[in-house]
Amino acid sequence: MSRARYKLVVDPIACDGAGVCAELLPEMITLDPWGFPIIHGDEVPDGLLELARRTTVSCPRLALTLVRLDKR
């Protein structure tokens, strides 16, 4: 049985550029010059999955989502 795979997605309309996500998950998120997140990597590594979950719920605007990647 294979493990579930996830990626982080940001809603650019909801995001206000607070930068909390980059502080909590710098391994995957940096900020552009205006403070908006740039997500690196197509998939959240196993070792960062729990931290990615915490980051999504810590976003003040709930602009981050963990999306499950299904094998087809």
The other form holds:
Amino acid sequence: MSRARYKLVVDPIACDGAGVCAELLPEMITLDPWGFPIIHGDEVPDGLLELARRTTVSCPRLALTLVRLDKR
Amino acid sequence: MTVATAQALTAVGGKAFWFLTRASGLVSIALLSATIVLGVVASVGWTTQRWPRFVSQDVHRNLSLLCIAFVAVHVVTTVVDGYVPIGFVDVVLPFRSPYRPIYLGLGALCFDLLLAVLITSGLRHRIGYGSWRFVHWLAYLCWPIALIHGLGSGTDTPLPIVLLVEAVCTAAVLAAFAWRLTTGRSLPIGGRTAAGIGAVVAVVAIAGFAALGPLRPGWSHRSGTSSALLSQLATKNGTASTAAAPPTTVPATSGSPTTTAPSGSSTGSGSVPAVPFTSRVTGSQTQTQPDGRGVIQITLGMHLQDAGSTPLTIVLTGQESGGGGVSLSSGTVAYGPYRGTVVGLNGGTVTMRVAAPGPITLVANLTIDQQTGSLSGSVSGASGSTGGDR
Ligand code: HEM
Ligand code: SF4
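Alt. form predicted in complex with its partner chain, vs. the form predicted on its own above:
Every chain and every other molecule in the complex is listed next, the one we just looked at coming first.
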């Protein structure tokens, strides 16, 4: 079974900049001075994938999604 | 919950379910309020170092699940208790229960809304943000409906502790709502103003309703419980029996030990109509004052319009409960020279098992005039013990 690879994508229009994602996944997400998320790194490392998935579920605006890297 | 446990509990405690219903109802409104407050705390984006927004969100979600669990207990115990004739259909289809139709209907409506909010939250990723948010806002509507449901149908409405819980919940939800309206994102000013005015009007209306309705004596009578539950139900619904709801069983074993067999009218001709038959009946309803222990008897005396004018007397025995309601515990029947018991009570429909001398089942559909106490309707008899079973 080949492992699926993912990256995190923010929908800047849907995002309200309230920063739940940065609370839940500080390893990959920090906030700019206006509270909008900056994603660090491209591929989500293996060990963070489950946390990243839960973070997308917790985004109140559903603005954060995991997008597959290897299938395009 | 199995039927066996249900019966055991009914036999042992008699009122255990009824207490559970009331207690879980109160806990439900408190949990619903807390859920809403936390939903607002999350939505306005309030955070501190110690209490990040995801905590509000997660606590909000978990409280909502706890809330629905208590609502489930509330609903199941109401149906299983059998004191009030409510079926599982009445739980989701509002305004068709024979018992306090409006207030229980609001409860059913609230339950539907809660389920909608819960299910759409589970499917948030599938249905998209817009649809989820729209349905989620119904949660605000749910709250006043739940409150009116509780005020209007609660046996315990006048209890100080209940009023205190309701007052605290109201204050908390109102404050949260005001906070949401003043800080909220993405809401047009017109919408906010309308919602604010709506909330104020709703609160004043509910307070007025509580003061004029449930908190004045005799509420259970007016709202459709009555000390003569049966007659109230019958007048509310005409003679239309609520066929879809399972019949409510009046347990013959639990409750008052002072059950007396109906007497007086048992010296009839000795002949009763051959089954199957259907006959019109007329008669009257009388009711004793509660004795020292609050036990009352409701007597429905009537005659069949057959050749022998067969007398039929139904005596329902019950315990007076808070707020002027009666918890019926047993019913006995005199039918001509024969005896039997009441096995089901559902709206204006009484189901009886009589040994005449072989087993027959009588089903009476009765309408009772509250003013005069006169009753009319029809009785049909069939052989065996069909219908009205548990
Ligand atoms: C009994 C069920 C529920 C009630 C009464 C309820 C009520 C509320 C209320 C009143 C709000 C504020 C909405 C606003 O003003 O925009 C809210 C927000 C929210 N609720 Fe619920 N809710 C319930 C269940 C759930 C469940 C099961 C979830 C599961 C995911 C959930 C997730 C959310 C989220 C994510 C928000 C937005 C929070 C934010 O913007 O940070 N709710 N809820
Ligand atoms: S949690 Fe969602 S809405 Fe909030 S900042 Fe992150 S991406 Fe934007």
